Each structure stands twice: as structure tokens, then as C-alpha cells.
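Below sits a lone chain in C-alpha cells, taken as the form predicted on its own.
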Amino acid sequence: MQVIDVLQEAARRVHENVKHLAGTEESGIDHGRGAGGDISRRIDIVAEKTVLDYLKEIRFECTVFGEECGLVELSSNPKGFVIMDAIDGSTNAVRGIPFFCCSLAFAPEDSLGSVTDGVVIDLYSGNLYSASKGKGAFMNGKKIQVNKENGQYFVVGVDISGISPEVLPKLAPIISTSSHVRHFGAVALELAIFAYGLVDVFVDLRNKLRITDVAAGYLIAKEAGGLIVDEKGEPLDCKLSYDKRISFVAAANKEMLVDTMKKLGLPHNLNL
């Protein structure tokens, strides 16, 4: 069994075991604070052993990065790490709003930068957004890439939740300017629908994404022929680590990303 196949299977079981508790009561129950600093809900912590059940009865030799869970050895000898956000979008998932995923990344080496596989699973809708390194991307099976297209249609993504007011004045000239601004609350899923080429351009300069955020919808994203670089305009890499925050900006090609970085007041000459 490839290992995209043991990450697509499963996140086909956390979206079966989970469907029924979004917007329920249930689904919100406090669990205390994980590894990554978020409280752990209910839905979280049943996603989380949904993965860690199905790792275990395959005997996948790993060691899981979870948001939850923390570091989770699961062999002796791990072949690499399952990076694991069980549920990316808590609260709405919480609150029923249709816009929440599992995401899982698998990484032979200790950085985000190694990763060779990713799922993000659209736990609503039951939409699979997959990536093997160098093999291209795909939804349900069938191949991606972002929109090419600087149409009248130009949608830019912008994260500004729990943003701070330093920040959040250097995102005034991209939302100023752009005609069409969405933020859905979920940043993995979210660009695995940039990756789709339902979004053109995507900004999050929070520092606050924890590398289980990124790691699946980031080479999604690459293998979909999209642009992501941090915020001194350098390929996004970093060691796994509860600690690390991330920042980036993803664009469907060098014109948008290097206009954008323009915008921004980011460094824009890129080296891609």
C-alpha cells in the first residue's frame, strides 16, 4: 500500500466517523487544551483516534505530529512523520457551518519542506483533495491545477481572525483593491480550493498557522502548479515543532504573487 493510499483511507474514516457530530451539541465538549495550544473538542478527539486507530491496525511505522495528540510513536523504527490536523475549521465545524477538513501529510524527515504525500478531505461534502510529490494533484481522482486566468472573477482569500492591529493595517492596499475578498475559516481546505483554482490568491501573515495547518494543503497547493512563499519571499520550510508559526502568501502564478508581495510591502524579488 502506498503511503497516499494509507492517508486517503484514512481520512475516508475520520469524515464517516465524524459527519454526524457537526453543529451538534456534542460535538463542542470541551476536552482540554492539545499539544498545538487550541482546546480539543469532541470532534477533534474523535477524528484524531479515528487516525491513530487505523495507523495503528495497519501497523504504519510512523511517528504522528498530531494538533492534539501531540508526538505519537508508533514504531520503533518510524519510516517519517504523519503531519495531522484531524479537524482544520473546530469552530465551524462546531457550529455546523459547512466549511471544515481533515488534514494529513506524510514526511520522511523532520521539516515541512520534506513532505511527500498530502489529503485534505472536505468533511461536509466528502470532496478529497491528494498529492504525491511530483505527481500532481488531484480531487476525487481526477487532476487539478490553479486558475491560470486573471478574470473579472479575481478572488483573494485573506485571513485577518485574531489578527493583531500591527498587522493588520499591511493588508489594507490587497483588500482595498480587491473586489472580491473571502475568508471561510479553514486554511487547509482552503487551499486545497486554491488549489482547485477556486481562489487566486491567498494571504495569511498572522503568524499563527501551526505547521499541522499547512502541511497537506501546502503540497496540494505546489502539485496544483500554485506559487507559496513566507513572508521574506522564501520557499516555506520550517522543522516540525509545536512552537513554530507560519506566515505565506500563495498565488496561481509569479505575476499575481509578485504583485501581491508589491501590495503587501513584502519583498518581491523572487527567486522561483
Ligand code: IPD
Given for the second form:
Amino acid sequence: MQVIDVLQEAARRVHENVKHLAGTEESGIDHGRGAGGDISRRIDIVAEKTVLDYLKEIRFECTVFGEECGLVELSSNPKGFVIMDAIDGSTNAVRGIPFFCCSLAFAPEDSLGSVTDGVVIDLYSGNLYSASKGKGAFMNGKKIQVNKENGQYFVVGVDISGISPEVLPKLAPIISTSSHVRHFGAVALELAIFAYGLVDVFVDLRNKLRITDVAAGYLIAKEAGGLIVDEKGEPLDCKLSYDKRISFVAAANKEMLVDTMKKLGLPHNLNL
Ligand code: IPD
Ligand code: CA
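Show the form predicted together with the named molecule, please, the one above being the form predicted on its own.
Complete assembly follows, chain above in first position.
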């Protein structure tokens, strides 16, 4: 069984196990603070347990780097890390807002840049986005690409939840010059729909994202032809760590990326 098949099957099982829970009172029951620093809700715990149980069932030799459960060693001889955000967009899931997902990635080394496989399943629709390094990105098995048209409906995604008053003004130039700005509340799925071509540029400068939030969406976006850089204009990369926080700018092509970086007042002499 290929790694991508393992991640896909785990994601499908999460979909099966949580679809009745979303939007219910039970989904929001507090389970204390998880390794990623947020309160774990019942729906997060059910989803994580589903993935862990499946990986144990098939004896997948890995270390799990989970948003709630922390590091879980499933083998003394791991092939790498399963980077798990079993529910991304937990608030949407608990409130029943139909935009939340399960994000699973595999990295042979302890870095974001080494991610070889990623799966994001939309837990409302069941749509499954996937990618393996060098093999392209897919939605329900069909190849996908970032949007290549500079069309009329140029859509900019931003994440501004909890943004600091110092960083907020930096976004003003892109927000005020864009007629179509969107913020959906689950960054892994936002990266997946960017990869699918529904959003042209996505910006998160809050320095709040964890590796678990972005690992799978990052690979899917790149494999779909998207460009993703950090605030310095360098290709996004970092070590797997629970302390690390990430900001990034993603764009469907270099022209859009340079233009966005310029507007944000960030380095735009990009060597990509
Ligand atoms: C959150 C979502 C949200 C982003 C937060 C993340 P969670 O993940 O991705 O869009 O604004 O910074 O923490 O907590 O729902 O897994
Ligand atoms: Ca998350």
C-alpha cells in the first residue's frame, strides 16, 4: 500500500466517523488543551482517534505529529512522520458552518519541505484533495491546477482571525484593491481550494499557523502549480516543531505573487 493510499483511507474514515457530529452540541465538548495549544473538542478527539486506530490497525510504521495528541510513536523504526490536523476548522465544525476538513501529510524527515504526500478531505462534501511530490495534485482522483486565468473574478483569500493591530494595516493595500476577498476559516481547505483554482491568492501574515494546519495543503497547492513563500519571499519551509508559527503568501503564478508581495510591502525580488 502506498503512503498516499494510507492517508486517503484514514481521511475517508474520519469523514465517516464525524459526519453525524458536526454542528451538534456534543461536537464541542471540551477535552482540555491539545499539543498545538488550542482547546481540543470532542470532534477533534474522535477524528484523531480514527486516524490513530487506523494507522495502528495497518501497523503503519511512523511517528504521528498530531495537533491535539502531540507526538505519538507508533513504531520503534518509523519511516517518517504523519502530520495530522484531524479537524482543521474546528470552530466551523462545531458551529455547523460547512467548511472544515481533515488534513494529513507524510514527511520522511522532520521538516515541512520534506513532505511527500498530502491529503485534505472536505468533511462536509466528502471531496478529497491529494498530492504526492512530483506527481501532481488531484481532487477525487482528477488532476487539478491553480487558476491560470487573470479573469474578471479575481479572488483573494486572507486569514485575519485574531490578527494583531500592528499586522492588520499591512493587508489594507490588497483588501482595498480587491473586489472579492474571502476568509473561510479552515486554512488546509483554503489551500486545497486554491489548488483547485477557486482562489487566486491567499495571504496569512498573522504568524499563528501551525505546521499541522498547512503541511498537506502546502504540498497540494505546490503540486497544483501554486507558489508559496514566507514573509521574506523564500520558499516556505521549517522544522517540525510545536513552537513554530507560520505566515505565508500563496499565488497562482509569479506575476500575482510579486504583485501581492509588493502591495504587502514584503521582499518581491523572488528567486523561485
Ligand atoms: C485553525 C484554522 C483557521 C485558522 C486558525 C487555525 P483549527 O485551525 O485553520 O482557519 O485561522 O489559525 O488554528 O484550530 O481549526 O485546527
Ligand atoms: Ca488546524
